[in-house]
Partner chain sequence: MNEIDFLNWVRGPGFQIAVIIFVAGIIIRLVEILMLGRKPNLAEAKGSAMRSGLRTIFSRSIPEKSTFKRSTFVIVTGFIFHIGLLITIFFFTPHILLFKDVSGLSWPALPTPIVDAVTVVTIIALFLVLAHRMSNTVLRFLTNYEDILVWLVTILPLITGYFAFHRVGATAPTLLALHILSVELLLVLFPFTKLMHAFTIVLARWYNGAISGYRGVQS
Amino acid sequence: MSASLEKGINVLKEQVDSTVAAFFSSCVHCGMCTDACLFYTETGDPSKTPILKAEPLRRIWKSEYTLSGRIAKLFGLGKKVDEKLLTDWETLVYDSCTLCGRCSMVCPVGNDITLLIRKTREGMAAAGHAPEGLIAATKRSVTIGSPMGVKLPALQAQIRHVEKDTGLTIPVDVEGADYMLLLSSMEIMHFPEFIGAVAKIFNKAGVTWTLSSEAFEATNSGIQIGVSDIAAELVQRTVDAAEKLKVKTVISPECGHAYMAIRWDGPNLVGKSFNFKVRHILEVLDELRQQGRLKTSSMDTQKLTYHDPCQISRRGGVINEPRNLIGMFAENFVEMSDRGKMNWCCGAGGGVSSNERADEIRLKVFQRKKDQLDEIKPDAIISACSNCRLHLEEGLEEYGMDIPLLSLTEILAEHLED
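Can I see the structure of just this one chain, in the form predicted on its own?
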């Protein structure tokens, strides 16, 4: 047994706790999770069954922690976890799963299948069985602070452009502000308009905010690849910056996994409660709406729909807030057939977009989103995740669909009362 395989197996063993044991013990093999996964519905491949993706972890649980499994192992009859299994399962675990959580929603016995797959990734990554693109992105996150290699000078350059375009000051390293805004590298490099939109909204609402020069990156590649130690290190950077600046609330930007990492996983990863609140940008904007600090002066007559990002809506519970905000400016809003907590994933989350090997299947499964859009034929799509936004643009281009993609924060800023 190689050292890397041994390390991977040991990490898989560490993942087995009472929750994991209860989930595997209670699985009734009904297959309902299959029809909830777009990687199965759009390929028809039974190997894409969600619960099957956790097979390496299941084998460890059975052989090490069940009586029948330990007896079978004693006589050499149990199914082993070896290099071939991890090699075969790497594409299932990383290329064919976005950790969207839809499978967990339909499990009749309440198993969190997404959690099992995430824990499986822990062992896979430890054994060296992870996509090269995701490994590289994770290394950049640790060494540079950004999965895309975005450094502070790049952010500062974008800030200068935004300040010139808007005439507003983008605050950096301001102590005692109400909010500290995080940004994903995609927003900095691909959608810097988001920064300007936030500046305009917060200026109108009269709130204080800041960016941190020491921890501006929201994306947590440690969560995506499945290495908790790295995930904790990245969260701790944000915690240290927020405490240094003495802010009241840290805002996760329009990025799904960033929100999940800092809001829900963050305290568990660093082993303590935060002394500040964590909110998604849509939660903050909806609070300002409720307080009467945001007012719009014009209405959009286009037929608009909203794509629910999985980690924000299904896994994070931010479902009503975007619709409240859209109602401030949309005259003709139409929902997709599956929406809210049961919306279909765009197909690019969970590190899939960082994995070039998965490009073909990522675009293939976009057929599910195409079908949703064909039913309602919107003039434009609104979303609140830069990763979704980028992939939606690619998918629409792949299928020859000319539908504009809009950021909810950005379009809200455009409709603000002068």
The other form holds:
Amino acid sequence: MSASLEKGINVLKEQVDSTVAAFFSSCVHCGMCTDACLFYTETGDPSKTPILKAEPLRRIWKSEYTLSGRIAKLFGLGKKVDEKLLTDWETLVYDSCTLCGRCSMVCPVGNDITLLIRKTREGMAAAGHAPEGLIAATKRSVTIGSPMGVKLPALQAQIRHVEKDTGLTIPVDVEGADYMLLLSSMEIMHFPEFIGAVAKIFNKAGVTWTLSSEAFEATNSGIQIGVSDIAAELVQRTVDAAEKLKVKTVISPECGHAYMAIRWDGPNLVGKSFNFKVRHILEVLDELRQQGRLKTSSMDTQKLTYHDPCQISRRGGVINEPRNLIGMFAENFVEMSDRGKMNWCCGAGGGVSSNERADEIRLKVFQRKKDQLDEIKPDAIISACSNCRLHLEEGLEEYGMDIPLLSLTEILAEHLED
Amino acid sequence: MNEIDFLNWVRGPGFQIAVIIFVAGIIIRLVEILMLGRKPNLAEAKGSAMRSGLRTIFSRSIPEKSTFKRSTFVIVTGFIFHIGLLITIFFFTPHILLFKDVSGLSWPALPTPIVDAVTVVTIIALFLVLAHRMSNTVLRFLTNYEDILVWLVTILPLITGYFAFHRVGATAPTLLALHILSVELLLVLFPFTKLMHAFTIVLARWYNGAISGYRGVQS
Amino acid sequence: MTTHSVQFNIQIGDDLTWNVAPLLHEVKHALDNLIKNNETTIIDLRSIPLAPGEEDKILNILGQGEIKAQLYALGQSEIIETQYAGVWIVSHYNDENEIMGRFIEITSMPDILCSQTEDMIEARNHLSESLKEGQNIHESSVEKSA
Amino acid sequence: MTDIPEGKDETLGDVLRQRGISRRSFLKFCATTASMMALPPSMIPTIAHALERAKKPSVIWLSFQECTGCTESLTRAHSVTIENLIFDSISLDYHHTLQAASGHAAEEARMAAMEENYGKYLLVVDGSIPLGNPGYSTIAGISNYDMLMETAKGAAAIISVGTCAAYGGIPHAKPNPTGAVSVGEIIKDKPIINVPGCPPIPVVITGVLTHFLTFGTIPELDHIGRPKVFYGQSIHDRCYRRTFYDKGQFAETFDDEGARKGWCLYKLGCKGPTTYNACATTKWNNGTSFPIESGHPCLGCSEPEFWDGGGFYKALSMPTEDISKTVIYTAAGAVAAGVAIGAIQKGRKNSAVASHSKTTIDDLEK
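How about the form predicted in complex with the partner chain, since we already have the form predicted on its own?
After this comes the whole thing, all chains and molecules, with the earlier chain placed first.
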């Protein structure tokens, strides 16, 4: 059944639960979420108000799940969800929101606005109102196995390079390993050093790990576009591979929404709890650190700061781990003014980077990050999400700033004692 | 209908009707929300949803520093008028008598001059809130008729109460009756407008805190 | 210190005196006005909300001066000059000795003390009639003067 | 009293002088009258001047559904008082309770007075008029309604004495079995002065008559027909316990410390804040005290419907109905209704979930 308004409306109806109802019932139009959204702070456009982005879902909730809305509907009153609304809202929901979750942290009545927008995307996508770029990426994810079209041979080629560079073996399809590492296409294509860094660290720590040739892709376009059916299909691939290899823990790589997809949404998408654990690479590394299995030998004297990827810190719960790890090698670590759970998004998360239509605004709102960086003027920026990393690099270039971007895993590997 | 008839009506049937709509409306809406239910979270928890949910119910009242800096006016005026409403509604002797009559519970009142002063401050704060709403681009964009209506029915009991206490502008029974009527208007509209946040805020904050807390983040 | 035969209200306490001082100030201003412009002021004590005991307080403060006159007309009336010359307390009672009205008059002489023209005319007529008839002239000496 | 053979054109001044009342007494009377009517003392000479020349009016007093409390209030004093003087000076041509005549003679007196003073007499009414059934209250076989209509026709003005005549009073209280109404609800084409109170303060009744005599007009009235001079301010505004209200010091019971200290009686149901009358300043029993001064909350007897105000001991801020019961029943009903509505809505969601058609990559475009 192809996308249609009816289908979208039905999906929106499916999205409403007690949280949605409680959130919409509580909004007082105070505007504080607006001040918390970089798409407003950097554009000054009030239509970017986070809670308004969930308007299609709100109308469905109001007309279907409230007595007053139901009565209004009987009299032909109340606002309807129609093609025009969805067309008007498409750019708000997909181009002007990275699902960063900052609004959900400031809302005085406690609305998880991000959740509402995320659910709105489900209806938008089902109604055929998803952006071209995201549709294409999703199609590649399902058909090829990766949003960027990376196939196994490409990975194998990169593995060979890494093995050559590091002299270490990259285990693939090793049954019974403790850890199964997922990778994002971006890491495979742009930052293959990451694979080498993990290999080096795990080797030092004596960890058994593996990649899966059947499910190496960590990213999940289904989450970004907002189609749970597809997201579930993609998660299922990882679950199957993990079960097949009988690993204890699946590791999400340095990618924000990949972590969200497999760690927090995954079991709920496939409808059952995993019989393996899911951890972010930073959680695994911090655990090794706690166990004393990681030792650094050199210190970094540069002025370093850490950019919290939204889905990993605020929406994911990995906030202290990166700081613990950075403490192992950084002498001159400075925090940005808003950090941890209150960080500002780079501007490219939530599928925005896959959506060419949003290129302009994504670079415009980068101004927020730039201002934050101008305050502390770091020598280098550490992050733990390759999407953030790519966009930060692009943004810094756009604004004529020359600050290198570092992967936390990679820089940690560099400082490990030999 | 003379003014005492009017007063007797608002104290009697009028109040009863308002309370029925208020109580029924609030309960139906809360049951309506809760019965929609929520799927259990199948992901392995990193923190306690319960503890975080409970904490957020309270902690969300205190804005985090950078948020305070960004939304200072909204937060300060919001605090003033909410606390003002709390004091004027719950700590004025005649109101406590009303609650005692309905619930049997009673608590000490604040001295009348203090409540009087708080009323003025609250009214001023509400006017500032409206002025800000009208002048700020974001808020003007966000504002709909309901927002104005809710503002009006919130400030009316304060203004009528102030006039009734100071007995200016009309005869005392009329002023008192208008005050009670304005409260009844508030009660009647309560379940069907954003005023409902006074009750659903507990749910919303709980859910937000629980969702975050489950992932190990205190929201 | 109290004035005699004045009915006092029950003294409850003296923490309610929010009208006493302003009233005394008013008396002072009235006295100024009497001296400068020869204008009389009458203050009706009933028109001012006073707590039990406050009226007594006012009367006590004003005290009793040199003159105390009693009037018998429709019950008793009592006209007292307070210790402040020109400030008079005029109290009217009915014949059950219940207070009917009490005034502070700031004047050189309360009107009600003066003989009234109508009464004087009546008195003269009455006297001349008595003289004409010639009766009782010898028994009683002339008691009323014109 | 029914027999006034001559002197219809006499002035009040003449009457007083005939009775040997000195000019000084008259001045005293005027001073206390001014005070009573809350007029400034500077008005005393004006009052004296006007009263001296005032013509004796004819007054007809009709009593309908009443308890005679108003007449009692007026005639309570058994010695010569200034009020009595005023009453002696007017010609009370007909008063059911006070007149010596009875039966036909009484009715004849009424008819005679009406005829003689047509268009000039004052009609005083106490008691309400039953409209439910004319037989509920009759005098000499004439229903109250008919008698009122007949007598009102030639009246210069009507004074409704007491809350019954002014606003329906106790007989009008729910469920109003006799269909009692006030004079004002029946008579629309005559000036009506309401002197409510249960009973009204006697000096207020005489004050109104005095005003009529002094100025030849009816006094300025408030929006419910009461003379402003007496009913212009509320009990609360003139109450000596007001400071306690303002400070928030209340007697909680009739025998607690607050009650002994004379604190505000608001919590004990005082209706002073919404009651307009002169009790707090004029006081009762020739200025002795008034209810609040003797420790009892004001009942609000000079206001319409005071008996239906939810109980004399219920504070004004309390609802008059049993709200706690309302809340319990409503809550129980609402939970049931909420569950039913919630179930319907949950069903709507379940059917949306059931009709979910899986979205595949081929479905992303229209």
